[in-house]
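What follows is one chain in structure tokens, specifically the form predicted alone.
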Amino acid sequence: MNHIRAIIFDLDGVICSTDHYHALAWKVLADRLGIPFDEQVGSKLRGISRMESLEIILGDRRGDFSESEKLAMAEEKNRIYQTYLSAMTPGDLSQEVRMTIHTLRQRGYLLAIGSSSKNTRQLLNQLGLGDFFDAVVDGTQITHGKPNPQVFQLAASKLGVAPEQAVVIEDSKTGVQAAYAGGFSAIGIRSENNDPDSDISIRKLSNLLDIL
């Protein structure tokens, strides 16, 4: 990957892990609606937008609610999620991740965040990374969520690089699909319960230092 000038990171599951907070917030909403919510449902929500997630959770009942009711549900979930986020501090950023991104910066790479989450700025600030990245693109700046490549294309544009000069770091299949659709290279973070289906995969973020 000698041609790579920039690295675009997904946020949740890559820089930090807030998946359990998302799951807790969705479960509170699902319980209120009397809709079953388990780990299998939660796994389907990885890397997609809030409204797309809600449609999956509602399942066969999605036609029972108006668009305004669905918007209100999505906002309710986000308020619950933000209460969990508000407790996060720079101490929630692992030393392994902190070392990795600082080393990549020292090596001269341009670094960006490309996330579908509308809470990206808040989370980066709470982790002490508010001013660290060269570009941040989140759910407030895009009209199409992953697997559409818009979030990564906008990040590359802000960095001033072509897609072939950037690699996307993702933990979800939809994120990897978005990267490939935009002409980017992709490296997936794999775990026992998750395979992002990328050509190159790693177990932890610091493995990037051996690849790049």
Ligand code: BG6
Second form
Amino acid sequence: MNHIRAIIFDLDGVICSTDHYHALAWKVLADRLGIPFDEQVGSKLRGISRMESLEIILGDRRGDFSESEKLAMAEEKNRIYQTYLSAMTPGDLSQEVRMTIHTLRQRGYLLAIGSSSKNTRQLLNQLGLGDFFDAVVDGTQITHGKPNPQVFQLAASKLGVAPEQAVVIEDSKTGVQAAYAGGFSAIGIRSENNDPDSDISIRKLSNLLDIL
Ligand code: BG6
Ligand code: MG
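Please show me the structure of the same protein in the form predicted in complex with 6-O-phosphono-beta-D-glucopyranose (BG6), now that we have looked at it in the form predicted alone.
And the full complex, kicking off with our chain again.
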């Protein structure tokens, strides 16, 4: 990967384990509505915007609710998610991730975040990473969510690099699809319950140091 100058990281499930908090918050809502929700459903929501996630969770029952009821449900989920988020501290950034991103910076790569989440800024601040990345693009700045490549294209343009010069690090299928659609390379983080379907995959973020 000699041509790579920049690394664009997804946030939830890549830099930190907030993918679990998103799933937990959705589960509270799904339980209240009597809709089955397990880890498999939770994994399908990786990388997907808040409103699109709600539609997936409601499934066949999506027609039973008005738009304003759905908005209220999405806000309810976000309030629950924010209770987890607000308790996070720099201690929630693992030593492994911290070491990896600092080493990649020392190696001269430009580093960015490309996340669908509208809570990105708050999360980065809580983790003590508010000023760390060279560019941050999040759910508040895009009109098309993953698998549309807009989030990564905007990040690359903020960094001043072409898509061929950047690699996207993702834990979601939709994120990997977005990267390929935009002409980026992608490296997926694979786990027992989740395969993001990328050409190159790693088990943990520090494996990047063997590749980049
Ligand atoms: C993504 C998560 O990063 O952000 C999704 O993988 C989440 O699970 C999406 O739905 C939107 O997040 P938020 O914080 O704007 O509701
Ligand atoms: Mg993710």
